[in-house]
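In the block that follows, a single chain appears as structure tokens, in the form predicted alone.
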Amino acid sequence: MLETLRRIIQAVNEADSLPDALNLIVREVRGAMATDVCTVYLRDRSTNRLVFRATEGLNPDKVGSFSLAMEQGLVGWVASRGELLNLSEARDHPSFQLVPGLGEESYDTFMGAPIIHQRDLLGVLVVQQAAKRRFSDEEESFLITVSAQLAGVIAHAEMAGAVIDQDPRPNDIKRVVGIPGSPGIGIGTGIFVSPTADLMAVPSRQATDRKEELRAFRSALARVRDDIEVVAANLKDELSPEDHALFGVYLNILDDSTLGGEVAALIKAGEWAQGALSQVMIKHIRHFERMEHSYLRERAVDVRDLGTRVLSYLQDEETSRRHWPERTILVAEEITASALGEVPRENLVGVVSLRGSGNSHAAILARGMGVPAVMGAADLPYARLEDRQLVVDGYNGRVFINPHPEALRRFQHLVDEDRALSRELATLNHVPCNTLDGHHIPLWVNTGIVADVQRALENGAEGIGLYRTEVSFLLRDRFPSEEEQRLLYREQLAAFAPAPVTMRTLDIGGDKSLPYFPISEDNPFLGWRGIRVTLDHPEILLAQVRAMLKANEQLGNLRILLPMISGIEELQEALALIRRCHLEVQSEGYTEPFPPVGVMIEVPSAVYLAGALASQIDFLSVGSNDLTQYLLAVDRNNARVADLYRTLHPAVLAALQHVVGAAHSHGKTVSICGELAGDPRAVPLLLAMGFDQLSMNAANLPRVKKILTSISMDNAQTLLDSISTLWTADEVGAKVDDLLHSLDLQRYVRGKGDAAIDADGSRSAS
């Protein structure tokens, strides 16, 4: 079964279109199960009907023209219930319905399985047979497995087909769900940036100048030929004549009479050079990979290598002459810092990445630049988004493709609302954050790059609650020296002096891996990360802390924060290293006293040990992103379980209250520096819990300040008391929304779903 399934999925992945993919599925499944009929019905989202989309064995003339209601017939029964149906006598089932002209009169045996992708019903896969029998358990298992495995492939192919549609209907909104990376709404033209020399990720594109594309291709070929000849000459005395002869074979592959000629022909037909190269090379790579003889199969590696070399030179030239639209939305399989830097800042209005997380360095850079971003959009047909109109909803992690003009007007209205709101809130920038009854709560910011500092100061931040030191490590190709770190840290400390600046020691691992210090683990979030890495490599921690202490000289506003502490032993070991660093820098003539040291509360064990930890250090800081992830056992970077990541979950709120109580019982302050601190819906609860500071991205600060300056401590405390008996995040959210509506503050909250456009083209409720 596994081999058959592998073959089917590979064939479907190679299909050029959704109809081709569906035809492959029905043909291969019918053959694998030795049945008379195999059919696929897909749900049309605009009509909510099941459309007859592909068949082997029934009337092909009905494909595309016949459909069923969601609960009509046996197929509707499978779709509406979302479960398999296996019948030896289909006519005896109460939902049986014979459709004239479909050609299924003689097929009494029926089995159908729902095709479901991330809780979304895509359609139904059906097999039928004339011989009356019940399909076996093994056949049931096979059909369920095929349906489950093909669901993602079909979803991707379905979306790829939607991208080609240039005449969208008002009620047929195409959207892909990812992970929010940077807040805001961006409307513009998709520009796809291929991964460096990846033949499999090159989009098809019409050449604007065929002669120029042909010239670029031949220039790249010439450079690769030169490379091969140099290598061949260098290795002439090192290889046997037989092995050395392979270089001649490589050169022949690039000749006009072989693959080089095929590429040139495609370019002359109108394809751009990179697309033509990719298509020809992939075709021949797959041809070699399917060969039975191992020697010939291995030649696929040679063809891939040659194609990659040519593509690399083509990409170098393309970068030098690329044109960026006035409103560019950058799309890539994985956004890099260098790709962000290539786009002129005034042209960049959005970022979309197939991979990555809300805490990847690309997302952090996007937030620092104030550019809306969606990460982890796994179902996005990214290579086909070139020159398509896109909307990036960075609030909710959604990408809308070719939106209808009516939907586009609604999105533009949201953009205009955001701009107007920003102008209104700017009047609060340098107003103290005091509640209506005079309670002051300092608003700090999270920073990682220089751009963050300027925006934070403009928005009236009172300090830095989290400086992510790892960002400067992520943007380098080596570990920064102690002096390089000192200069970076000095810049942050000086910009905010005398206000406090909280610097977190290096926090890598999880989804943050340094290119020059890779960490590869099966379960990285439960593995080697945060303080565990730097305690195992004290030389990294010692250099970093010394740099912090030296940067703090004559400023005195440094606070050091330790990430991922799970027990007292780790804290004591880290404190010993920090004290050692302080003695060392004092011996070099530095005079600043020992700085405050704090612990991040990010894991459940730290919640229960909050009191003990507080007794050993100067302050606590809750990292709500990781704490929520670990408490709910939900990977916050996985779009499939994004709906389960609920920051207002009663368990999360109970943990936060416990930490505040534990810190205050030992006379220590406690801040919160995760995304929850910047959520306007959450801040009344955080205020009532007693957090001493809230630290957030600079972009969120104005909205949070508006909420806090418009409520009283009594309002917040009443709200917190009212949720103590609630069991779900939805119930908690409803209570918060009731308070905000009663105070006419709802328009300052951009909550989950608030910026979305529903299938009917209207704005959804928050």
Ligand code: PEP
The other form holds:
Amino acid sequence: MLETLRRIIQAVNEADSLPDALNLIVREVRGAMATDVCTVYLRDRSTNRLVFRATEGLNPDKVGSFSLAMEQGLVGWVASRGELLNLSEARDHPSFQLVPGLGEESYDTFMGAPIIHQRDLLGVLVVQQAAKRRFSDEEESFLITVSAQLAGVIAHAEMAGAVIDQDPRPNDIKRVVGIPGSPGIGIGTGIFVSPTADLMAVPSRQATDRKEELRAFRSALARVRDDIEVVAANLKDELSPEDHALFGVYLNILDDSTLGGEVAALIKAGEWAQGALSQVMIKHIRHFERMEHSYLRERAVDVRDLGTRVLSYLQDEETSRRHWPERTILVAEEITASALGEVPRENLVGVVSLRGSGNSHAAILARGMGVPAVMGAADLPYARLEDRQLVVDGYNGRVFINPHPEALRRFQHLVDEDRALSRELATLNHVPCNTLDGHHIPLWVNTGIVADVQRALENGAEGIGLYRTEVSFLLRDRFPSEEEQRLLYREQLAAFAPAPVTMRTLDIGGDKSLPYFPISEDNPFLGWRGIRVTLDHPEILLAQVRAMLKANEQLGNLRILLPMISGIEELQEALALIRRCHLEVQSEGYTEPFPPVGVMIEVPSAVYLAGALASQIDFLSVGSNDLTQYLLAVDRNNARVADLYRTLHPAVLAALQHVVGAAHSHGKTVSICGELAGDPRAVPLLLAMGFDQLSMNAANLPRVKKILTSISMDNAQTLLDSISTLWTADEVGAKVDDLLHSLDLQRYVRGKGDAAIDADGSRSAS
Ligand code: PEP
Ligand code: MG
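Next, give the form predicted in complex with the ligand, keeping in mind that what was shown is the form predicted alone.
Time for the whole complex; same chain goes first.
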């Protein structure tokens, strides 16, 4: 069964259009189940009817024209209940209806399964047969499995069809729902960046200059040939003549008379080089994979390897001559720090990532850069978005493809409103952050790249609460040397001196993997992360800390922060290494005293050990992004569970309160540097809890300052008291909103009130 299923899904995935995909489904499922009839009904969102979209066995003339109401007949029964129905005698069921002209008269046995994608009913998959017998349990589970697996494929094909076809009513499916990643509205042109050298992720695109594409392909091919010839020559004496002959086979695969010729023909027909290469290679890889003989099946690996090598040369060349539209919306399966860094900042107006969620590091970076972003937009037909107009609604987590002019007008209006709000908030930039009753709360910023510092200073930040050192490591192709690091750190320290700058030691692992130091694990967030990596590689930590201490010379504003500490032993080991570095740099003539050292509280064990940890160091800083993920057991990077990642969850708030109490009882300060610190809805609570500083993305700082300078400590305390007995994040959120409403501060929370715009320009509740 698994093999049949895999074959069907693969075939459907390869279909060029939604009708082709549906026809394939009905043909393959009917064949696999050996039944007389297989039919797919899809829900039409504008009429909310179930449309007869493909059939094997019933009257094909009715395809597209016949439909059922949502509760009509057996199909309606399945759709409205979202349940499987298996009947040996369909006529006996109270919902049975015979539709004249459909050709169902002789089929008494019926089984229908709902097709549901992300809680959304897409349609119904039906099998019928003349022989009177109930479908078996095994057949039931096959149909359920097929429809569950096909749901994602159909959703994707439906969306792709809506983008391509000039369908008069596709507005609702030209809107893809994802997760808010970074607030704001971006209007621009979609540019898809493929993951490097992944044949399966190359979009199809028309060549703008066929000759140039052909030249690029031939040149990439020549470079791969050269590589193979060098390897072949190097191994000449090591391999037997038979094994060595394999290199000849490799070179032949690329010949003009074989795959090379096929690729060239596709390019001449108008496809760009990368698309042509990927289409030909995938076809042959699949062909080899289906072979019976294991030797031949393994040749798929060779073809894939060769294709990947050619693609990587093509991509290198493309990157060097890439032209970014004036208003670029970057679309990628998984946005990376280096992809963000590739687009000139002035051209980048939006970001869409098919994977990840609002707490992924890519989203945090986009927020830091002030670029609207939508994450987890898994259904986006990315391969067909190239050069289409897109709107990224980072407030509500939606992407609109070729929106209606009325929708565009409204979005442009929102962009203008945002600009006006920023101008209004800019008047607070250099006003101290004091509550109405005079309580001062320092607002610090989180930085990663040098550009963040400029914006932070403009927005009136009083210090850096988290400098993510790994960002500059992520943007390179090797570890930076101690001297390169010293220069980078000096820039951050000097820009803020004498205000404090908190530098976190390298925090890689989880969703941050260095291209030149890949970490591949089944559970990366529970694996080799943060301090665990650098304690296992003390040479990396030592070079980094030495660079920090040297950069601090004559400035004296450095604070060192240790990530992912889960126990006292890790802290003590790290402290010993930092002390050793300090002695070393002193012996080299550096004079600054030992800097304050702190730990991040981002693992549940550290919450319970907060008192013990505080007794050993100078300050604590709560990493609420990870702490929330670990407390609620919700992967911060997984779009599927993003709804469960509740930052105002009572358990998270209780942990925060405990940490503040533990730090203060040891006379130590405690800040918070997770995204929560930059959330205008959370800050009244954080103020009341007693955090000594809040450290956030520079982009969020003006709104947070507006809230804090418009409330009193008394307001905040009353709010905190009132939530202490609440059980859910929704209840807490509602209490916070009541307070913000009563003070007329609601419009600073999200920027856009509660209204969202639909693709046709109408407004709807979000
Ligand atoms: C955190 O976990 O809250 C944090 C600030 O660190 P990062 O987001 O870089 O993991
Ligand atoms: Mg963290």
